[in-house]
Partner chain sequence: MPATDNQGSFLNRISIRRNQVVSMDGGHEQELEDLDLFQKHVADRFSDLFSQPPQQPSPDSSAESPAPDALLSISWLRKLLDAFLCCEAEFKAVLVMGRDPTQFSKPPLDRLIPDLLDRSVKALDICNAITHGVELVRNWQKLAQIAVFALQQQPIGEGQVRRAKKALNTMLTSMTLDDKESGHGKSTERTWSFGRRGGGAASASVNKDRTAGGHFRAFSLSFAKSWSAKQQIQAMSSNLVAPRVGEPTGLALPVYIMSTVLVFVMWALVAAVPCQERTGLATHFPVPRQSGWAQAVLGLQEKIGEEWKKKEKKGIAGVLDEMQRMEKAGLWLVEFAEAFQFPMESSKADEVAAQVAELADVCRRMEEGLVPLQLQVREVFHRIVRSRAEVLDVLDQVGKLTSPVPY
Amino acid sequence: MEPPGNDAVQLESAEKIILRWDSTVSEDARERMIFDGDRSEIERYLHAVDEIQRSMDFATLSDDRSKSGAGAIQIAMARLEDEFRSILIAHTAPIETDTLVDSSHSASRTDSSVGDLPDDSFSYADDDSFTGSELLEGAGESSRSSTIASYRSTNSIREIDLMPPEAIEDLRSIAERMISAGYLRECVQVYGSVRKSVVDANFRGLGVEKLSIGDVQKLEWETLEKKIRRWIRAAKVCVRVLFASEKRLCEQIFESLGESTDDACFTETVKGPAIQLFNFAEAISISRRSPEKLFKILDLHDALSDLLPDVDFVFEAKSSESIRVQAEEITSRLAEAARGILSEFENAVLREPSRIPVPGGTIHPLTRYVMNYISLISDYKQTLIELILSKPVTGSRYSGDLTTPDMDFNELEGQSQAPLALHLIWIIVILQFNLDGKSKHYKDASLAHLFMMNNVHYIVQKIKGSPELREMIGDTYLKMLTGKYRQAATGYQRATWVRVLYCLRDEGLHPTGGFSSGVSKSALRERFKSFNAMFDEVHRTQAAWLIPDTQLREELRISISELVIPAYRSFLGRFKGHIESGKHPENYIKYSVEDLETAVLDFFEGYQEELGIDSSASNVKCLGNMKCTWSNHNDGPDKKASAYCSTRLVPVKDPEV
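May I have the structure for this one chain, in the form predicted together with its partner chain?
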């Protein structure tokens, strides 16, 4: 179809419009932008471009019209490129941080400086105590839920309008014409160069630091923990708001304008910031492994794997594949790090080398540390169950390797336990193994038993105190543990009291051997004397010993009373007369039954003044790089332990024994 004759006139006027706006010719055209001005002029110009382009579709190459048309198109395209850039630049205001945060949080921001604004708006109250307290308070749960609350606004993709609809409409009408005239590359180029600056500015506004891997390796872990928290928040905003909104803008302007232009523009715009963003997580994922890093690494892992579906969605284009791949790589590297750290932790527990016994046989700092650590592990159960897929490598029964405990998990059969649960049990087995070794350093066998009783009892209490932990450890093993501390209690009673009670036996008091015969007074006196001396000694020493758990303390005292008091009462009843009839009975009968009952109440109170143990007892070494944050907050008598711990051990609150 030939263009009708009157089209020639139209074409001529169209070319005139184009030439009027040729900035190489007129000063006015150089100074003003079409799209800044009158709407009707915009329409006229666009219409002129269409007109010329349409005429060229019908013209043949040799045609004169084609030549002048081509010239006009080139002028128009240069012009439109400038207009395109100008509109883009007019809408480069950075995203209001307000829109990134819930309105309920805005109050907390008023007093913070602009620089650290994004961080503050999301921080929670106990910011400083975070590192230590989390480990001991089992704060994992609570801090996580508060995090979730603050992040509510970024829990899913939430695109915001980066430009008013009219601007988008204008950009699209230009892009359409540039692309159909073969100026796709210029269009992408201009779009990318302007938007990239905006994304960069927004990115900086979120407080994402450009740390190199080298920088990250040099920073203290505490510092990094704060940065990880900040990063998680920033990453959510970046992916779900910033990048997602850029993606939508690209779609609004370029969608279905051919050759996946929208993808190309989007990738061009966000690739740099995206790579930078993930660079930090990558640096963390390859940092050296040590136990105290586990929970923050898990936080980071969780945040990332939570983000992955959105990363996949936002970066679905082929051209941004590398970003998707990188995010996945980092997530799996973090998972591997978590696995590695768990096995490091097991090793550290096994090898924890302190040999100096804790005074009074109380709970060893290692026990507290390990139990708090695994309580936290159970808080992260959901993630770890997915990550920990292999059973622990235990010593085998006949290995003869005395440095590793044996363990046969088949003993726990009947419960289908996840590998993670087996690891927790294994850690407790290792802990007990280590404690057993430590108990051998007590010179007094009774104290060794008491020490084991205290520690295993603490383990049991800790398990019972956490439903999650209890569920994972399971009743079978919990029963074994309960049996173990009862056994230790019995062991203690034997070691201490069999000897004492031996004084109260009848045999040897009757010279002729029969009960009916008379009583040897001197033998009787000796018996009383040695009973008194022994009980004195036991009372003096064991009042200095400590059972921090009141109930356990009470129970053990009762069982001591039940053992000793009736025996003494009956001995006294039978032989009191023989002594009282002699000289100085008070030298032999020092205690009434009531005296003994009262004396037993002093047992295991940890009376310091009677401690015969060198208080300069040296430090418990830390487990490698572990931050030892065990404590003795609630039970008063246990205070001694803090003096006893090395300075590297930071005492923090322990909410519950």
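It should be emphasised that the depicted structure is a prediction, and the values quoted were computed from it without experimental measurement. Residue numbers count along the first chain shown, from 1. C-alpha atoms forming the largest set that superposes within 1.5 Å between two forms make up the rigid core. First, how it differs from the form predicted alone.
Relative to the superposed core, Lys479 undergoes a C-alpha shift smaller than 2 Å between these two forms.
In this overlay on the rigid core, Asp602 has a C-alpha that sits less than 2 Å away from its partner position between these two forms. Superposed on the core, the two forms differ at Gly258: its CA moves 2 Å or more between these two forms.
Could you switch over to the form predicted alone, since the one displayed so far is the form predicted together with its partner chain?
Here you get just the chain by itself.
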């Protein structure tokens, strides 16, 4: 059917406009872009496309005009595809990274501080010494119109305008005509390929690397720790700002232009980058479990848990369902990994095999390791309370198993029965059980008691020094621990001083065997000589022993003085005259009372160098089959920021390491 005469003229005019911009035959058309020119020229071209499309709606398949119009439409669609690509490429400048981060910070929920750096400490490059503002110094003067920070905030989502309104309007006008003519697939492909390159560039600016799961699992843990910290911050920006803004741009251009066209374009653009982003967390979630990984895994879990509502919002379309599922599954695997690591940590503490006694009976590296570890666990209390839902499997006193301690939590009256709290108590029970085994490697029973006193006292002080840990451990079990280190102190006193004080008894000094005024001078001399020899030995030996806690050291010295000095003063007062009346009294009365008081002040100072003891000779294995020298674990005031023990196996709170 022929169109009316006037319509035929309009159609012919429209075809001429289309052919004039056919880049396959016109040099001028190849060198110029329609949408870079005058608005009237743009409108003429779009009107020409509409006119041809309208005429084809009325034409029959056999109509010559239909064939001619089809050819013109093909030329027009090829041209519009080029124009579409050109406009997109003209606005592909990556978003200024400080704009991305500022948007994310102002939009974020109140996140847990655990695992996050201060805002000015996040590094977008590989070198953690640069901050975002340093990396992009001077970038604020950029004239790129595509990075104008205009925001639309929805809870934690912070969308920014990726293109100026006029560019969006032009893209939408082109997309509308391409989709109407049946060129949806071509339109989506062009859009996706160009915008994906922009997302990739923004990823690079945020420090998100293209690493496969295999690549991540090959990295050393120390390297991964830095990357995890960087990834957490980058993931928040990517989901809440970058992906959300890309979604909004798709809606602005494609909404209502066909069924779910905007969703298709969004998926085409960000699905690959999103998978790349989450693959990193997935690699961590399925990596080999070891104690030092727990806290970064918890950081990742917290970050992803916080992001899940935003992931659901940004990737709400059916075509993006796989991204939502991946994020949820990774979060679940991270939770399971955390539970598994805690269980493996308990077993590692129980089985830690070092047998070489630490010099001087001081605090064992394992004790510092474990107590610093569970102190950090208490910092993650809110997360772990949600993840740890079952009580620990403990030994039974009726089982007869000598390789596992027994524990009945029902004995802890008034103690919280929350599974996490019970796990922490169980770890301390296991630690004591292991330490008790290590104490048996000391040949001197006194030193074994001192070793247990030092270590259990350290456990008590670490609990008292952490309000969160003390709350979970509870006063009932804390009192039990206090009783244990005092019991060890009493055991030390008995093992050391009973035999020394035995020299100061009256029995056997009187010739009749009773308590008459007569004294056997030979027996008395032997008593003084025995006392001198024993005290000399104790003094020489125990000056090399170490009680690192100043208050505990002073308390034990006072206790020794109260035990020994009065007994010696009394013995000396009663029998001094019998010795002085004989020959060479100085050979038998070696110490005055004041001398003993002064000598006691040397006890437990750890005078190892003076006495020829090599403090570096005792190496023990930390929980990762790596050696850790005991002298590298010096205590200082606890700080919130975590340091690391010398083996880099687990975070510790003692800063002087």
